[in-house]
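In structure tokens, one chain follows: the form predicted alone.
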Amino acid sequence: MHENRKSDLEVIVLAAGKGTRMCSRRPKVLHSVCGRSMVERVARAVAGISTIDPVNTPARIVFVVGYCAEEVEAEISRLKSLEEFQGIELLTVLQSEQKGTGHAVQVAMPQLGKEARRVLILPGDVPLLCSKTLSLLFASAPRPLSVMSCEHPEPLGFGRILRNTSGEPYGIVEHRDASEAERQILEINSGIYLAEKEFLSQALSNLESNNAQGELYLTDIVSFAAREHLPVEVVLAPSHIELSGANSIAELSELEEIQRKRIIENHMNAGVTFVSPNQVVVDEGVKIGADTLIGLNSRLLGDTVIGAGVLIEGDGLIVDSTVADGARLLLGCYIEASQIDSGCVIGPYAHLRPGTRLESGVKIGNFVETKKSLLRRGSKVNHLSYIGDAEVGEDANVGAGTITCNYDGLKKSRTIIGAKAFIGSNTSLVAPVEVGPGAIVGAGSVVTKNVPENALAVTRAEQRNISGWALQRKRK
């Protein structure tokens, strides 16, 4: 939570591209890196500066959009609901026609409030960027321009710093339209500047597109700089990975794979284990508690939280779901958007579909799938049932292979079973219909009509055997 408060520091993230080496529909800054998309990852650093320099808070963040703008504005959009970002404007301006990140920074500058004085500029496909390291840019001597840099060491694609022989950067020059000479530095531009906004307005201005793309590049108010006298502070990165974009599905998946194993990390030293961390995914918000034990293949994704001492067998997948202290999931097991309170026993191989609630104590065996469904304190459904738009009363019990035929092909009706009930084997409940508390039903029963407290509802016809049929039927 950020409180409101003026600030003359404001955010340009360029998030206008397509991507074209990531082959995909998708816009690029809306691909994800274990759960969250790049656009969000950058913001949510930029965010995260006031909790380590409150000072430099960010005022208002502008977004500049292009490539299936809509996309990215709805993702824009729900990053407002988000508590990080209380107090912190969030908007979006179109660059209908991409003509380099100078242009974009040129369509973004109207957005800025009058009180801006710095403007902090970003690229938006940095995933694994931190607010630690975006302050560093903050801890020197206010100047007109400071640049992110880092040494890599494989620079190839990237921008070179230039330096003089007194070490001071004079300007910055892309990876295509370098010399072999420049092509063996190994400092490289991040794409991350801050720069007072009167400089920046001065020098986006005098921006040409005579190179090899015929654009207009943003690392021109560098060289700017250096011919008016003005000095430019270089901010060396601790990592080269921090500042890594990805531009292709394969440099996406190395950023996921060293920020899952970053999460893993982070989960074991507060005291989560993981029985193969190589083998198990977790999203960057799930919660885990302490002496929780994950087992191999799971994946726990979303806005999951897992409390203290569950046991997850593994082969299974937890999405948007909450597992109280306690629970035991067992092997195999597929929960969306559920609720699962403290001593559940769940599996193996069960499906909680979304809308699903236990109470404390309930069993859910192998093969039973539930829907929209609460199940009270004890309740049992063991074996190869679906229960959907039900309630589920205290103790009761599920016989295997019992059905609620929730749906008719028009609307979908509701089943209550009542406490200490007992359903036989093979039942179909057609809803709407009621069992009262402690009622029986016999198995293999269909029922259609509501069974009163206490009573025992039996609709099976009567058996009739036809002695030596068999054999007839064999001689024929």
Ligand code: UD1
Given for the second form:
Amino acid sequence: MHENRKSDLEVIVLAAGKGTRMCSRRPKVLHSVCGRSMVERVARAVAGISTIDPVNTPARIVFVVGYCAEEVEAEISRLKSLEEFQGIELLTVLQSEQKGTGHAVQVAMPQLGKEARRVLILPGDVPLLCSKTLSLLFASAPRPLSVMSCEHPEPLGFGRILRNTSGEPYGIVEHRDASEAERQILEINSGIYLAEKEFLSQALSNLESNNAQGELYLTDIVSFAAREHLPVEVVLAPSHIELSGANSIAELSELEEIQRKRIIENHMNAGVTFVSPNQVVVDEGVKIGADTLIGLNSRLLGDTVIGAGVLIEGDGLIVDSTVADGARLLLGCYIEASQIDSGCVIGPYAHLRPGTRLESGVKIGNFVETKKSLLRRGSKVNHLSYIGDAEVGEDANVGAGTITCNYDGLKKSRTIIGAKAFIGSNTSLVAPVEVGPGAIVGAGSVVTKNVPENALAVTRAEQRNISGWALQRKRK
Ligand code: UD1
Ligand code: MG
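Moving on from the form predicted alone, kindly provide the form predicted in complex with the named molecule as a structure.
Time for the whole complex; same chain goes first.
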């Protein structure tokens, strides 16, 4: 990023609307596509301009917030910490009443810096927009106003670009305000504009709300320019999909479908095999190494990194976790915020909860739950166990049905199992407790005291055999 040269380009993202057509309490721009909110996606497209076209690195993005402002503000402050936004100032401004897109930009104008000469304006609800398309706006000679458009096969609902007989644009008409003839126009307004700041201020002060919605329409800056005989450039985007806003849940799911396919295709091109690509969900930003095989009904979500040569059998969910090269995740694993080193074998049907760390070669078998625990190299918990707030030493073996009793009803306590220790089946380890290295715990024990290194601990009552007792009962 160009720290030494302050760019004259600043950005306004419109994100104050409720999104009535979503029929949801959540503000529209926080609905997500493949794991990223719409507003994050738009902001990333803006930030990405700098890698394609460093001269046009945006210095600042002003987000106009309104409906559920606090939630949208929280999302923006989360974005501030991401690497992609370093060097770009992100700020929000409140539009307390949503009086239209033009009004939203009026509210944002005073937040722009003194250095700003050009303003890029985008709606917050165009999630598939990419930086490359945005950069097309900067390709031609500077004008007071450029608008991005495209031919849309289903233009219903969009504003339409009006051109005179010589093809010059002279205005935009909203679908609701359009005549039957105007509704036949296929060229739609994307809602993305690049304007000179001075022109924009002037155009905004001339907006009026004499339209179907009684709002201040940003689109009217085009007819203002035409009236003032100022050149307006209409930049055609290569694909309508990128400009398709999501105004309803159904539209959103169509965009999600498109993006999901793209993500999986990219992984396939990088050497990842999907047993059934249409039945897998991979969030944006998930990393997967080559020669990894991903089975049916796998969901890889959030901040997840999968290594090379990993097997993920399917029917599982992995979120915010790291899985190193060569690990094998058998059917039905649910893995949250965990770290799995190389060569581990997990499942079928295991639940790794947040804070689980498996060193290399660990084996977690079926119906095992782990939480906030470190399992050292080569240790095994093969069947039906709960390991919480624990440390399991190298090559230790934890028998079937072992439970770390980590919670006494008031507080959580830790269990430590030493290297090469052997915990017999159906043992309860009442924390805080420590089993020393090499120690053995007899099956069925309830361990409440520390077990010294290499000792045997047995806590169950001795067995009595009463000869013939069973036979006598049957006779009765
Ligand atoms: C808008 C355009 C339309 C264009 C379409 C492209 C206008 C009048 N219409 O219509 O020409 O084809 O986008 O997607 O501009 N917003 C605010 N404050 C407000 C109103 C809206 O911040 O007072 C925000 C919304 O949160 C949204 C964006 O502006 O992110 C666009 O608003 P929306 O209601 O989706 O406009 P469209 O009807 O899609
Ligand atoms: Mg819209």
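Basically, rigid core = biggest C-alpha set you can superpose within 1.5 Å across the two forms. Residue numbers count along the first chain shown, from 1. Source: prediction; values computed, not measured.
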Superpose on the rigid core, then tell me if the C-alpha of Val458 is displaced by 2 angstroms or more between the two forms. no
